[in-house]
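Form predicted alone, single chain, as C-alpha cells, below.
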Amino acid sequence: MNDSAIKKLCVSGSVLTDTSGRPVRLFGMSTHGLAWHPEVICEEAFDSVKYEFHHNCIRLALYTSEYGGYCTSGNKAELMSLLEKGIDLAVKRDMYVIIDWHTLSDNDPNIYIKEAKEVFGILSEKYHALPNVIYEICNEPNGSCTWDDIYEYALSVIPVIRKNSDGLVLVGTPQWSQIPAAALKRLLPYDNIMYTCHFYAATHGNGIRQNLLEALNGGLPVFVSEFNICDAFGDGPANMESAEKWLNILETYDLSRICWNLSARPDTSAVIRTDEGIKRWTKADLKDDSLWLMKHFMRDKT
C-alpha cells in the first residue's frame, strides 16, 4: 500500500476527519454473512467494490451468534483466515475496511465478550500499524439489551484494543442500532470513537429519524453503519419516499454510510443480480433499485 494513498482516521468534535483536519466521508457496501458468502472476499469483488462503485470502504460481517458464527458453530480459524483476507484486499486497494463484530440474535454483546477481547486484540495487534482499519465492536444490540449494558461492554473491548492501535472504533447502540441518541446521557470516555445508527428505510421512519436527529444536535459522532432502501428484514420493495427523507439527513450532516449487502442473494437488500462464478461486477449486474441506491445515497453520478 503506499502509505501517501490513504489517511489515518480522526473524530474532532463530532466530525470525521484526516489528521490534517479535513472532513472525510465514507462509501461502501458490507458483505453478508462471511460464513455464508465467503466467495465475495476476492480480488473481482473487491475490484468492483473500489472501481467500479467508487466506494472507499467495505464492512466485514463476522456474525458471532447464528449458524456458523464465530462463536457458535463456526470453524474459527476458517473465519478468520477469512477475515484477515478481506483485510489484506482492501488494504491492497487503498480502502478503509470495517472489522464488523456482528452482534445480533445474542441480544446483548456481553454474551461473547470474552472471545470478542480475543478477536480484537488479535486484529489490533496484527494491523495495528495501518490506517486503513475500523472496529465495529458490535453490531446490533437488541432487545432488552440497554446502552448501559453496552458501555459496560465498550469499558472492557476498546481498552484491548487501544493497547495495540488508536484507531476509529463503532459502537453499536440500542434497539439494533436505532437509538443513537441513547449514548448523549453516557459518553464513553476514549478519543477516536463514533456511535452507530442503521437504519432499513421501508421500515423505519420519523421516530427513528428524529433520534438521529436528537443525537446529531446534541454533538454525538455518528456512522451509519448499516443501511438499505427496503424492509428491516432485508427484503421487500423499496420505499423511496422514506429513502429521501433519510438521505437529507445524511447529507444535511455529511454522514459517512455503508451498504447492506454485497451478495447476489435473492434478497433486496443483496445488490448484485447474479454473481456469476464472480466476476468485475459493474453497474449492468446491479439489481435495480440498487441502480437507484448508488446514485442517492452512495454518489455515483457517472
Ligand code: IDC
Given for the second form:
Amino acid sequence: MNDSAIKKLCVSGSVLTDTSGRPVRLFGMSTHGLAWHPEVICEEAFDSVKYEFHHNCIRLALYTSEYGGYCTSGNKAELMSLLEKGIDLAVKRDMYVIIDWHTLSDNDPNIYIKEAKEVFGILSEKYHALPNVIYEICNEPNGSCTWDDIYEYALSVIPVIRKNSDGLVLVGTPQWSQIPAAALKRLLPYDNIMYTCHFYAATHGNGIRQNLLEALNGGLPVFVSEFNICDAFGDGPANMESAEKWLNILETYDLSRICWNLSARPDTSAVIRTDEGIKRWTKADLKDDSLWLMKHFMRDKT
Ligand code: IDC
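Form predicted together with the ligand structure, per the form predicted alone context:
Then the entire complex follows, led off by the chain already shown.
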C-alpha cells in the first residue's frame, strides 16, 4: 500500500496530470553538477528545498562531459551512488526527482548513447515502482544537432526505460532546448513524454518565447526543466522585464519549471548567497534575484 502524497504522473494531451486527470504542476530546483557539488546531496539541502522553499521537485544534474563528467573523467560508481542517494533523499520527502542526463559540450546526445542506455537501464529497473522518478534523457542538444538526431537517440533510449517503467520522460530540443516547436514535426511514438524548453531571461527574449508559444499552441506537452532570470552563462544581472514575459507564458499554460541551480557559487544563477557550507538554508539565504525568482515563479497554485 502506497500512502505517499506522490501521484503517478501522466501526460494527457499537452497537460501533465495525475492518474485521475487532475493537472499537476512541478516546480523546483536543479542541483549544479553532481561531480562539482556532491555535498549538496544531503539531508539538510533537501530539507531546505522541501520545507523552506516548499518545492515539490528536485533535478539531479549528471554532466556527461564537463568536469568529472560521467562519460569522460568521472568516477562512474561514485556518480551513480550520488544519484541513488539523491533519489532516496527526494523520495523520503515525497518529492519528484528528475534524473538529468546533462549533455552539453557533447552537443549531440548520440555521442554517449551507449552510456545513456546503460544508466537509464539500471535506474529504471531499480526505481520502476516509484512514481517520483522522472527521466530527462538529454539536457541541451546544440550545435549541428537537429531534431531528427534527437529523435533517433530517443527512439533508442526510451525503449530501454519503457522496458521497466512507464514513468515520465523529458526530451531535450535543438539549440540548447530552445526550439521545442521543432518536435511538432515528428512527435515521439510513446506515451508520457514531454519536450523541454530552457530559458535564461536576460539572454533569451521574443524569438525563443515565440517558439515556445508555437509549440504550446500546436499542442506540444512542454516542461521547463531548466531556467533562470539571469544570462545564458548563468551570470550577470537578472532581466525582470523579460522574466515577467516568460512568467506570463508559464502561468498561462501552467508549465512545470525547474530553476538552475542549488549552490553557493558566486555566479547569479547559484541561488544561495554565501558559501558557508551546507546547512538547511532558508529564504534568508537566497540572493536577492533568486528570492524574486522564487516568489514569482515557484508558487503552488493548488
Ligand atoms: C553552467 C554552470 C557553470 C559551469 C558550466 C559548465 O552554471 O558553473 O561552469 O555550466 O559548462 C545551461 C546548462 C548548464 C549551465 C547553465 C549556465 O544546462 O549546464 O551551467 N546553462 O551557463 N544552459 C544554458 C545555461
